[in-house]
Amino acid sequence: MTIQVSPVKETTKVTAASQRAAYWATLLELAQASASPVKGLETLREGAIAPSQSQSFPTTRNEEWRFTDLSALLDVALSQPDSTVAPSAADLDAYALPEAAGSRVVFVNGQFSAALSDRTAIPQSVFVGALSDAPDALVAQIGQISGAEEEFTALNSAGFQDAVLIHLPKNAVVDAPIHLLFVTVGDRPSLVQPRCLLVAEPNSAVTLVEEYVSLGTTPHLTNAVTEFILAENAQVKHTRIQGDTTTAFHIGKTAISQERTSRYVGLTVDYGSQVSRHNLHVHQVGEQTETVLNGLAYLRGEQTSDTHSAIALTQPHAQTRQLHKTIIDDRAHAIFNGKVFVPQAAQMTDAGQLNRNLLLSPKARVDTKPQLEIVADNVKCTHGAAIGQLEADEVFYLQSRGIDSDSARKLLIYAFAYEILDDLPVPSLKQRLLNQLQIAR
């Protein structure tokens, strides 16, 4: 069965709403041909078509898609990822990291390849597989945060191909970096939905990169989903890197939920796709659980880099810390709206959120606007925004002891970004990202 996304053409007899109505629907129909038979998913299947089929295609009149248009999307046949193309393990040398090895989980098109993939150094009490060989009490566990209701979340649970599901128990500790590859491939326009999921049990720890890539300069879809459930005293390092191909659309979803104790240390990494989307939630829903975010997008061209998050501290004594880099050039825009909810109950709450960018040209856009909505009395929260070019005199500075113009603005940047990259936990993939943040310019 084919089913193929018509590119949207203003007419004088439709109306632009109802087409983005029917390009909608259709993305919708495509998702659900699209959607993995294994069993156990009809609830979530069932729940996630009834808001998808209400919705339609988001537009700048949306209150939260006001500074990111999707309408570039509207031009583009979609169609169901080709299943009959893979990459070579050499095509994939560029992304291997050495601390992952027989870590490491290969998704193709949406799809798992066990050909692509290494699990031989995984401790046989984690399960890290594909969701045909998961268990049913963990496959019953997806979709069960708060915040499905968006719209292309609920795309997503209507009808993702494939997912990558993990179980930690109690008390096991995974000390490689287990590396999640998600690759698009193929000449072929397509919508791709990756899926993960990942549970970690009391006492638990475990180091993940969540890394999305392209093969290829075809124009496609990504629309990820990824959650985590951490238990009491859980600790996860989670690094995301979204480098798909320039004409390509990615929008992902990182959802986590929190126990008491339990810390979460994120930190994504933007600079691929024509337009980007990555909607982050965080529900602390345990007393003293520790949150850090870490953010950097690099862009140019025409670029849009769009960042939401938002953080519910529902329990006192919680701490998070969030500090969002952007760096844009040429015509690039960048977007953030960060939201941190501090209700009556989560006091001696200590939450501070951070915004910085840096402009390297007079036509690049930034956007940003930090949120903070206190009820609670007794808390520690700050928030803000900075906005900023290179220094005239840091450039004239690093010139007078020797260093020409063009190294010393590279130079700046580099030390820009770096506050970031500088806690990546994993050394070879922190080299490979510095390295092309040097020779970007």
Second form
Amino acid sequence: MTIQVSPVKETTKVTAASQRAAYWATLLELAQASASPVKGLETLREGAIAPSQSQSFPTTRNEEWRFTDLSALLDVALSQPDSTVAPSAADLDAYALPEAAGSRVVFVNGQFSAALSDRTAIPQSVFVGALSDAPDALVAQIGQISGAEEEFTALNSAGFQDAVLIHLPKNAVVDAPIHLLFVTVGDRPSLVQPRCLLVAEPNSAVTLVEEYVSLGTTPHLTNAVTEFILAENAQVKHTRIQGDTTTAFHIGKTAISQERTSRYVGLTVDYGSQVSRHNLHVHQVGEQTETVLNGLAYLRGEQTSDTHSAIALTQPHAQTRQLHKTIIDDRAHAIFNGKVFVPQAAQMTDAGQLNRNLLLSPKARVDTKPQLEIVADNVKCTHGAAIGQLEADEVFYLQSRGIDSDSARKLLIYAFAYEILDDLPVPSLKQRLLNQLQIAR
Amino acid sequence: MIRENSDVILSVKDLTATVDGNSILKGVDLEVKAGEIHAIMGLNGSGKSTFSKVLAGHPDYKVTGGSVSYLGQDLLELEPEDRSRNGIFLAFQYPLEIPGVSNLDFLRVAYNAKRKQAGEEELDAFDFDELVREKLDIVKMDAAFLNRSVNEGFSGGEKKRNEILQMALLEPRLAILDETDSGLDIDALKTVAEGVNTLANADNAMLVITHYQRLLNYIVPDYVHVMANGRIIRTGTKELAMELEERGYDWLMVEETAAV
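Form predicted on its own already given; the form predicted in complex with its partner chain follows:
Next comes the full complex, and the chain you just saw is listed first.
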């Protein structure tokens, strides 16, 4: 065995580290330059800047980023988003949901667009609006869920340009789904930092679709943070669609706080971006909560998509269900890390977690790590991960019924995805996604 | 029914095949004419299921020698889907479950694939619905089955009846039933057998692969073949099946060994 010590490599390392530090500093500068000067956010901003300054751009040596390599972003010179470009309503036709025609909120490059939004179907008692219009008490609740110190969450807090805030008063039920459409557009690679807060007071109920898309193929870094505060018995159905252009980088955070007997049903679909990461954190603060986290990632080409979820239980009688599926083609790479914490106090927990991965090509890759940490002794917890390909027997069965092998493969992929997409609460969105993912029959 | 001048539907000559490099079929000869019902019996591992998969074209099974002629054409040249469209039907021992695809849609796609091949116009959903409802009676299936996902959550008996329903729609010239009787209770077995008997006619042929003689009480074969070590070692009539039921397979194997 020969051991080589290469001073050149050492220099490269130092350079790489300093490059990352410099890049991180630029991101922070960009964020601060874009930050909206809204009263009531000062503490949050200051609280976020300090930790951000001591952090750096994550590398794969960081356990939380082990399989998700963001280094391609270092080659993209980002600037502030272009505030002069404005897409027309027709540009967004492809994303319109008829069910949400009067309950649509559009953000362009991180900024609320009144012209493209339509809130006529939202009841008077419910607030849905941008930062500048929001009541102080609501603004004060931004960034209150734990986990705010994570590097990209802090970066967002340090400088989000605008935010969409939603307040559902006690017993309020919004019938129409609320569609939050975050559009990135323009020829200038930019840092876009959307922010969203939903506060659901006791017994309120809403269906929310949070969707990220790009118009065009200019790379961008979207760093989004969404927070849900569910009071007692509140019911939130949340669908998150990540469909940014395949040159983009997307970091998303969803933080959920659940009071007693509240119910959060989440469904994520990731099909966009070059590299995407979704951090999904559930904090249980009352007993008998119900949590569903289902997801589908459909990746092609050189895409990487990472879902890191953590369910932190602290109270008894919680029920959690998670089914995360990935379909990975070409040289794409999916990562799943699902943590469930069941401490002593969380007796009678019923937690189930399953990650299923379908590899469509020999170069496709998946890294999966389901993690259950159970201390409580009277609980029912299951977890598992499965990785497979389309089985020759399955394709053969369909061929033996006269269906050619291409159609047979499509049908089987459809069946795999359907288990997740079938639960989409908005029918037109379900049909659109099936078409978009080219798995419609 | 055996008739002298019937068309030859299937002619298998000295067929050999391997799976994962293991030689499973070691020279199978078989001729099947229109109107005939053939049973192939044998122990596990005798090669009878492999034979059915080779005929239907499963890609994991490699034909290494011999020939298979189906209605005068070289069957081995055809892709599995083309074999199906040309009238070969395999009823599976373990039918596939396809969540999210309704049974009705699946049946229509399969049915239309065959119509297209025959140069006929594809049936729209409305006309197909009418057709499939007629066929449901053959397997005593409730119309509610059509709206459920293909085989998802079906009991063993329901899955097999669904296979026979597909057969009823596709009207094959050669139907191969691969251990269709396994795991069925007696009522389900009777229903499946009645379905098969209803569908058998002077133009088509049935190849019934089974481990047990029980099925042959309900589907009466014209010929019974016994398979062992990848070859057909004995051909007889339904009496041979009775004898196997009574005496087991050992005596045949002994005679076979003695003959070699």
